[in-house]
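As a starting point, one isolated chain is supplied in C-alpha cells, in the form predicted on its own.
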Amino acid sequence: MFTSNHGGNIREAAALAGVNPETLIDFSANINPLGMPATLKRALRENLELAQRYPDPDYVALHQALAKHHQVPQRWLMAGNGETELIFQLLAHLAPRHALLLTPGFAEYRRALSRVGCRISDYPLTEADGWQPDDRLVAALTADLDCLILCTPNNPTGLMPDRRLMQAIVSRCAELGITLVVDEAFIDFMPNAAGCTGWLAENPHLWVLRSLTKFYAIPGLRLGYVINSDEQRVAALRAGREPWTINAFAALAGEIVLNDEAYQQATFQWLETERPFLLQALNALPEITVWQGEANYLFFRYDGDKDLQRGLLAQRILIRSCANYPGLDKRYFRVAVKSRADNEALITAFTDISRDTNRGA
C-alpha cells in the first residue's frame, strides 16, 4: 500500500486516504505524545540567533552533555544527525566482511552494510520462540564473522533479550573478534533497564547507538549519538564525517533535554498508565495477537480477514505495516502508545472494523 519503508510518512497515507496530513493520528511512528519539551521550546525561541552562524564543528558544549549524562569520558562519544545517519557512517567506518542481522529488525542496517559491501547471514527470530534470541544464538557466533548488530529493545517487537543472554554474546563477540553493535534507540522509554553501556569499558568491541528523537519528541531536529570506548577509535571515526553534520537547534536540543527531569518523569508516569490500557485493549479484540514488549509501542498479528491499514487509514488512523520486515508479512503490525484519547479512538475504530468483519461473516 505504502512506498514507504518507515512509519511517519503522514504525507503519503494522507494523499493516499484523500484528507489533510494534519487530520490523521498517527500511530506508525513511535514518537513521544507528550510533544516537544517546554524547556527546549523556549531555549528554541530564545536562540533563533543561532541560524545566523556556524555550528561549533566539534559540538562540545554537546558531547560534553552527553558525556555528563552517561559518566563516560567525552572522547567515547560521537553525535550526529539522528541515529540512522550514525549507522551508516559507523558501519562505513568498521568496513565488516560478514555480519550477522536478526530478523525482524530495522531496515537500515541491512542497508548500510550492503552499501560497504558486507556479506549479510540472518539470524531469524519465530514466533514459535516468542520472537526472543535464545542461546542458540551465541552459538550461531562463529568466527567467520566480524559483526553483529542487536536492537534492544527490537523493532518492530518491542522485545528485550534476557541480560544474562546479553551478557554471553558480549563475551562471545570479544573471544572471536566480532564488533558488536547494540541500537539503544528505544531504551530511554524504560526507566529501568541498564542497558550495555556499563559494559563499555571493558569491551571496546561494542558500540552503543542512541537516539534522542524519540523519547523528547524531535523527530524533525533529528539528534542521535554513538559510544565506545577504544578512543582511537571514535577519534577515526569522528575524523572521517562531513562538517556541521548536526545544525545548531538540534545541538541545543541535545544540551538542554538531558537535564529535564521533569519530563523525563511525566514520560514515564504517561507510559506506566497508557502501555498497559493499549496492551489490554488490544488483548481483548478477537482478531488480535499482540505480544507483551517492554517499549512504547506494540506488535501484533491480525488474523481478520478485512485490509487493517486500509480500513484504519479510512478512520484517518495510520499504523505501521511491519510486511516489509524480513521474516514477517501482510498480518503484522505496530503501533504506538499515544494519548488516552488518541488509543480510545485506535481501540473504538478496531472494534468498527472488527464488527464489519462479522457482519459480512
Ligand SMILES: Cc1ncc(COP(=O)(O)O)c(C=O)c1O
Second form
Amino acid sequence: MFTSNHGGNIREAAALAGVNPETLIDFSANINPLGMPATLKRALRENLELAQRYPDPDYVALHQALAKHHQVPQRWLMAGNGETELIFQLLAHLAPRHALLLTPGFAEYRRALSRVGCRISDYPLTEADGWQPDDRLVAALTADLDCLILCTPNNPTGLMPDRRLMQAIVSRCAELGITLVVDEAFIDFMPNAAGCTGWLAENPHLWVLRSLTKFYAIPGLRLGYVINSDEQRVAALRAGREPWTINAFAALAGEIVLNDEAYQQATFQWLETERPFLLQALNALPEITVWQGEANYLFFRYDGDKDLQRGLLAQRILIRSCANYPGLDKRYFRVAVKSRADNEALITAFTDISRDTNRGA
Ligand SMILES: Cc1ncc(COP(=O)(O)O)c(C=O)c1O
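Can I get the form predicted together with this ligand as well, since the one above is the form predicted on its own?
Below is the entire complex, every chain and molecule, led by the chain shown above.
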C-alpha cells in the first residue's frame, strides 16, 4: 500500500486515508511515547542562538558525553546525524566485498552495502525457529565473508539473540577476519541487556551502532553514534566525513539526555507495564500470533482475511506492514508499544475488524 520503505510516514498514510496527519495514531514508528525529555526541551528553548554559529566540527563535548556514558575513550566514538547516516558512512568506509545479512532485518544495511558494490548473502531466520538465530549461524560464517551485520534486538521481530551465541559469533568473526557490525538501535529499551559494548576492547573487528532517536523521542532532531576500539580506524572514519552533519541542537541533545535518569526510569516503568498489556491483548485476538519481543515494539502474524493495515487506517491508526521485508509477506506486521490510551485504541480497532471477520465467515 505504501511506497515508503519504513514506518513513520504519516504524511503518506494520511493522504491515503484522506485525513489530517495530526489525527493519526502512529504505531508504525517505534518512538518513545513519553516524548522528548523535558530537560532537553528546556535546553533547546534556552539555546536557540546556537543556530547562529557553526557547531564544533569535532563535536568534542558530545563525544565526551557519549564516552562517559559508555566508559570508553572518546577516540573510540563517532557521532552522526542519526544512526542511519553512520550505517552508510561506516559501510562505505569498510567497503566489504561479501556481507551476510539476516532476514528479516532493517532495510538500510542492504542499501548501504549495495551502494559500495558489496555482494550480499542472506541468512534466513524462520518462523519455525522462532525467528531466532542459533549455532547454525556460527557454522554459516566462512572465510569468503568479510562482513556480518546483526541487529540486537532485531527489527522487526524485537527478539534478542542468545548471549552465548553472540559471544560465539564475535569469536568466530575474529578467527575468520570478518568485520562484525552490531546495530543496537533499540537496546536502551532493555535495561538489563548488556549488549556488545563490553566486548569492544578485546575485539577491534567489532563495530557497535547506536541510535538516540527512539529512546529519547528525537527522530526529527537525529542523533546516533558508532563505537569501535581501533582508534586509528575510528580516526580514519572521522577524517573521511563531511563537516557539521550533526546540527547544534542534536549535539546539545546528546550532551543532555544521557544524564536524564528520571526520564530513563520513567521509560522503563512505562514499558514494563505497557508491553505486557499490549502483548496479552493482541494474543487474545483469535487471528493474531505475537512474538515475545523485548524492545518497544511487537511483531505479529495476522491470519484473518481483512486488509488489516487499511482497515486500521480507516480508524486513523497506522501500523507497519512487514510485507516489504525480505523473508516476510503481507501477513506480518509490527506495532510500537505506546501509551495505555493509544494501545487500547489499537485493540478496540482490532476487535472491530476481527468481529467483522467472524461475521463474514
Ligand atoms: C534497526 C534500526 N537501526 C537504525 C535505525 C535508524 O535510526 P536513526 O533514527 O538513529 O537514524 C532504525 C530506524 O528505524 C532502525 O530500526
